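For reference, the chain that follows is the form predicted on its own, supplied as structure tokens.
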Amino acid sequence: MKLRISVTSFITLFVSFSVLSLSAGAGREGLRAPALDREFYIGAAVDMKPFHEDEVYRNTLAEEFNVIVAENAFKFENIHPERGRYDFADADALVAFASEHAMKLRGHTLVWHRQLPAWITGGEFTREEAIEILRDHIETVAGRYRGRIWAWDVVNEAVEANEDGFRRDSFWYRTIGPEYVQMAFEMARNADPDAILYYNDFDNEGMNSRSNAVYRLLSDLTRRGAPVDGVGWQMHVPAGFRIKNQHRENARRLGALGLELSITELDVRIRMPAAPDAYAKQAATYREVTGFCLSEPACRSLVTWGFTDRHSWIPAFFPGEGDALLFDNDLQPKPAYEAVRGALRASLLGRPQIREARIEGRDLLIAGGGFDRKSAVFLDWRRQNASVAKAKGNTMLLIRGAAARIPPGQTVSLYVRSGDGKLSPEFRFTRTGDGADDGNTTK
């Protein structure tokens, strides 16, 4: 009796922990520590039906990640999928959890041509009553969420590389014209003025056809005065793809708008049956991009489209094609998930550092440690040419005529990004006089 009790305890003790190192993050720093640290987001997007069933799911989602996004639950076949009535079950539930967590929550997504309900899709309305459908449906939505969704997909995939860049076969195109596109960005913007407003597609993180198509569309946006703040780069892409320069030169191209970009929907597919340096593989690619976007200004988060290959759509959607995400079927860790939180950690360590700006004559002079001659500037995301100077031991970093630039009362950002592609901090310079040596420093 007493062996079999013995036995009967060693056992509930084995499955006890066996129970909790399936648990999310158990006896390991995971993402998000080092994301906070970094003062960056790295997260995830949710299937509702995992998340409301498995709790291991929604413990992973909460220690690795600071910021979430739903694949379908605000979509809008899904929260509005009859003329005049809304089901926000499954997003109040995702709002919810992001509160609680403390976790930033994006929104996919406001406007696009697919999963739309059979009364959209099958109805007959005229350009005027489109319009209010659309208004009707973002000021209902985003009103419902206002303050509480850290950045929205407001327009998702409306180009093409075709003669006007305009998706036709979408209703809203077809039935609105293109102008659908900047009346959702400022429908939006009256919705939630404190949002991010974003324009996401696919396929345009480098430089070709569709990519020139979404600088085209964000660059006439801008200029009208359309309230976008950033682009999404979805990067699905298969194990081996690598960051190379022209995927610098699009990012800053975007920058140079006044833009923030987000790699919104990452995942890394893996011919199957694996070979035996696949994995691998993928984890040089899930390094590459995420040292990518912690060493460019404007990358503000990196979100994968998933993170357990037990709930994938790529399998589904790229037949013989699976095994994409951070982690495996059992919710453990991959070689990819080590990749990521091991480039978190590096751009931790040797960053260069802001210490002071100031305005100099018509020079803005950045003064810090870290800074050598192939260090780059960026003001709000924009690269700026700097010269560079010794004063007391320190480098400076010179920025010509940047007084014209910031005006008396703006409040800038300001980041350095050494040779070897580490990024300081943000720091905020705020302008306060007019005078030679003016100059205010906020970190």
Ligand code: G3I
The other form holds:
Amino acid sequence: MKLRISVTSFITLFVSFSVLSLSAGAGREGLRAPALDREFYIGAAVDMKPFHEDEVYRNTLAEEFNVIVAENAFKFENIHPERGRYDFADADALVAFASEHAMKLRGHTLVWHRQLPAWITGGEFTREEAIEILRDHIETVAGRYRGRIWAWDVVNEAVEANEDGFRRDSFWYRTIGPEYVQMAFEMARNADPDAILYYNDFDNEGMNSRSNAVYRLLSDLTRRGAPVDGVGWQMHVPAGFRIKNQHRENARRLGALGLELSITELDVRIRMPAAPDAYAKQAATYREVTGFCLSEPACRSLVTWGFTDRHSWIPAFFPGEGDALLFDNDLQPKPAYEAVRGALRASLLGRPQIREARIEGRDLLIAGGGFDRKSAVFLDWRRQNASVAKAKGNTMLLIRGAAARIPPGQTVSLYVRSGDGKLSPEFRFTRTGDGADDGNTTK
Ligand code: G3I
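Show the form predicted together with the named molecule, please, because up to now only the form predicted on its own has appeared in this conversation.
Let us now look at the entire complex, which starts with that chain.
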């Protein structure tokens, strides 16, 4: 049968096809929509080569995510390739893109032992010279993007799981000494007072020698008053990885230091060629990790390390493994993508709500909805011992002795997590002078 097709409808067909292929989302509501409803940040690391060359790559980023980070463009070897010479071209392009698409931008990373340029690794420097190099780098880079970077990975991977379990041997450690870590945070705070300052590491998610070393480092820094605001869990994991109680235990002890948490480089690698159930196992891991971050008050954002299997570091660094991300080689969503979206949507449904909080004597009383005996209460993401109180048929939560932890005039964040892991919106509570309630829900 000869297919007769008019010129007009051919043009219409062609135009509509090209529009569809350009807009990667093809009408799909991106992950950023439910994430923003939840005041949550979901994002990906950006490879600048496809960023510059592939419009579908850029469109997918813009439609799906509300936070991005450069995979390599902000690293020392790329942004400061020669002594006295900086190259901001790629970083500037990403800052402009994030601004154009109302995205938060994570800065990765100011101080690391890898991807240092030859003029550093091959140079001979006194301690004072090395400190000046560190200062010049941080003040120039963090200063240039002041007010444009949401969170900086100020120091990356500074600990080593050895008997000392503390300091990793590196150019910075050898030339300056262990103090370089605190110096870097102080220089970053000075360069951009509004950026959230993170320490970032890998294999530091559960309770193990590495996470203990990170905890010791962060305890030491916070005790000294170093301006550290958050800790990054990179989470480069295999399909089948499960969230366990030890992850919540680790999140809690870090929260007790007053630190927020982000999952900064999530990818879930698969042994190739993929077994029939590999992508379902991968999706289950993505669902659990996303649900964990959504249900931990301290967990602010979840970033995957890349977003399409076409551009991922995994195959080169984990021979025989790959397909670790949310989108396939053709930038189409995988089961893992649907799992993340499902977790985001589920976190919106049936959330407990805090409507009122007030000091009563030495205690804090919280009123609202969706509370039960399994409810957990968090004060500035420190878990509190709470008991259920009944008043006029309402279920309230009572945190005994909490008044002592909220001096008059101080504002704290209150959260309630239900037994099935649903987290309430943040409730900002300011204790007024006379101890009356002055709380309000931010969302
Ligand atoms: O740009 C050069 C290119 O000109 C050259 O032709 C090519 C071949 O040698 O190399 C290119 O540089 C590579 C660079 O990625 C950019 O693609 C480097 O060799 C390669 O080592 C580098 O790998 C990066 C790796 O960090 C370095 O350790 C990965 O892309 C990057 O995803 C990875 O990211 C790190 C995080 O920063 C920290 N956490 C761990 C994570 C994975 O290692």
